[in-house]
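Just the one chain here, the form predicted alone, laid out as structure tokens.
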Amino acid sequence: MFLAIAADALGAEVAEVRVEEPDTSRVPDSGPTVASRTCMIVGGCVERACRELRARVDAAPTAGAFRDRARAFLAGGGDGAVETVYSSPPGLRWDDERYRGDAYPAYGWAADVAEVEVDLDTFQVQVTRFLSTVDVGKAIQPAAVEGQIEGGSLQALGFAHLEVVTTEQGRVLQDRMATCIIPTTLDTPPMEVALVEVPYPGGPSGAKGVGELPMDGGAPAVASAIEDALGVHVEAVPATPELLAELWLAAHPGEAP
């Protein structure tokens, strides 16, 4: 994703950027990496900085490719060395002594909608289609912006309807994979992915942050498709044969399923 915001800010191919190895010693603790931030705010800095050198390439008096135009600037003694600070679009405050005023400067959206099957002797529950909306500002790798869209929401699906988590002291019982029920390619039903690009214009290249928000719509989606399929409320997830099966036989005293 760096690779691609760098080039196009500065007017090369991809395989002409190069990213250097991280070291500490000469660079800034730039805060964690959470609320999707690091393509907004390091993908920024990026862009901006790639932006000011090529302003400065092409303020030379050289012409071809941006390779050789760059290699006779920094031979002309030109200074190939840019440094770049976030900072928050204009509008926007935030007090980090308090704790206050505008976490994000921006927010995704999304729509899901999942198809399932329950099957009405165990009350298992198969997902047979998940369709997501996604809003990404703009999609800079759309391949890559899909897949992590597919893959945020399959970890949605196993945490709707397989993935139990319980504790007993303080420690979690589900400690192996073996215990510990992910879906699988198995488990993964036909996905449709459709990105909605609004470019964000404090964002690079107007894209906006994806990471988490695949996880967020897959749980109540297949939870709403639950309580369609079967008519009980779907409370609590996952949504585990055993609890639908209570949820059923609360609901119809009785009755056979």
Contents of the next structure:
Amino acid sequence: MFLAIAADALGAEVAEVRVEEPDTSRVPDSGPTVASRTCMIVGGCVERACRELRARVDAAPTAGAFRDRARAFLAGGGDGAVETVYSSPPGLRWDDERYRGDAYPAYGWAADVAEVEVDLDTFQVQVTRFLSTVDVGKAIQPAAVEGQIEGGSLQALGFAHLEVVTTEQGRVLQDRMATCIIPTTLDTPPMEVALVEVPYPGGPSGAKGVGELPMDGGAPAVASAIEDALGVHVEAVPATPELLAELWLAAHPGEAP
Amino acid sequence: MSEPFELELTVNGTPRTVRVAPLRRLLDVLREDLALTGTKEGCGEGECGACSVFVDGELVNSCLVAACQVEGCDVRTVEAPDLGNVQAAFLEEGGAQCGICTPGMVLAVQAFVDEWAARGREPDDVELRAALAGNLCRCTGYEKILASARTALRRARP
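Cool, the form predicted alone is there; where's the form predicted in complex with the partner chain?
First the chain shown before, then all remaining chains and molecules of the complex.
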């Protein structure tokens, strides 16, 4: 992603861009890794730094590919190092000393649609189709963004009806893959992703974040679909067969499903 | 019984000999003794398939196989030189994300391709999903891995 942002801002080829190993001794503390902000904030810094670098190189009267002009620029004693620091967009107040203010300049938006089948003998749920539409601002690498959305959505589907997590005296009981039941290929519906691109002016090429958003809509969508199928209010997730049987029996005293 | 022994096996076409304890996991023989770190340990208890390798052509979880069970066997890992079709399909379809499940998935897809390439019909969606159901992935949603498998199978057909 950074390679693509840098190459685009420089007018260079992606293959010509190299990312240094991250080294915390050489960079300032950028705060916690939160709010799916890497693309928007770090990507934005990368974009601005590369644009500045490109402007310096472009100022020299040379022709040809960026690679060749950059070499000539450096050989002529040009300064090829650029530092950028993120600053909040206008109108947003954030106090980094006290961690107070409005931390979120942009929000991601999504709509999720789930189709389910519920077995009326066992109350087993199978999600049969899933569609997620996500406004990411701009998809820098559409295939990677789709993969993030599909993967996050599947975690949400697991959360919706499979992944029971309980604790006993502070210890998680489902502490291994044999008991922590995450979806396999057979528990996974065909998934469709529709990207909505409404550019955010503060992000690189209009991009916002995407990492966490797909975790949010899937479980409510599945719970709503189960409600539609069973006619009972699904008041908790995961909607296990035990929970659904309980809810159905409570709503239909004395009846068989 | 637990004394080390000279294990002789073929790994990715090359005969190898290593001195190991009989119950050492094949996973550790590959990663630690033979420095073939392409094979990943996911759960270490046979649930996730990340450590999948071929033993005499059969896909197994190498965390559940003891060294003494592979004496004289032909083992193929993700480092095997003949997986190019499947690996190219993963690259093109975006089938890899964080990478932990990928080596096992590549081998599971290879097993799927081997099984279906010669058959006269297309596998349906459930047959494809069943072929990969022993390999867990937490970050792709499987969609692009399944697409990789379909692409690899299409190209493996005569």
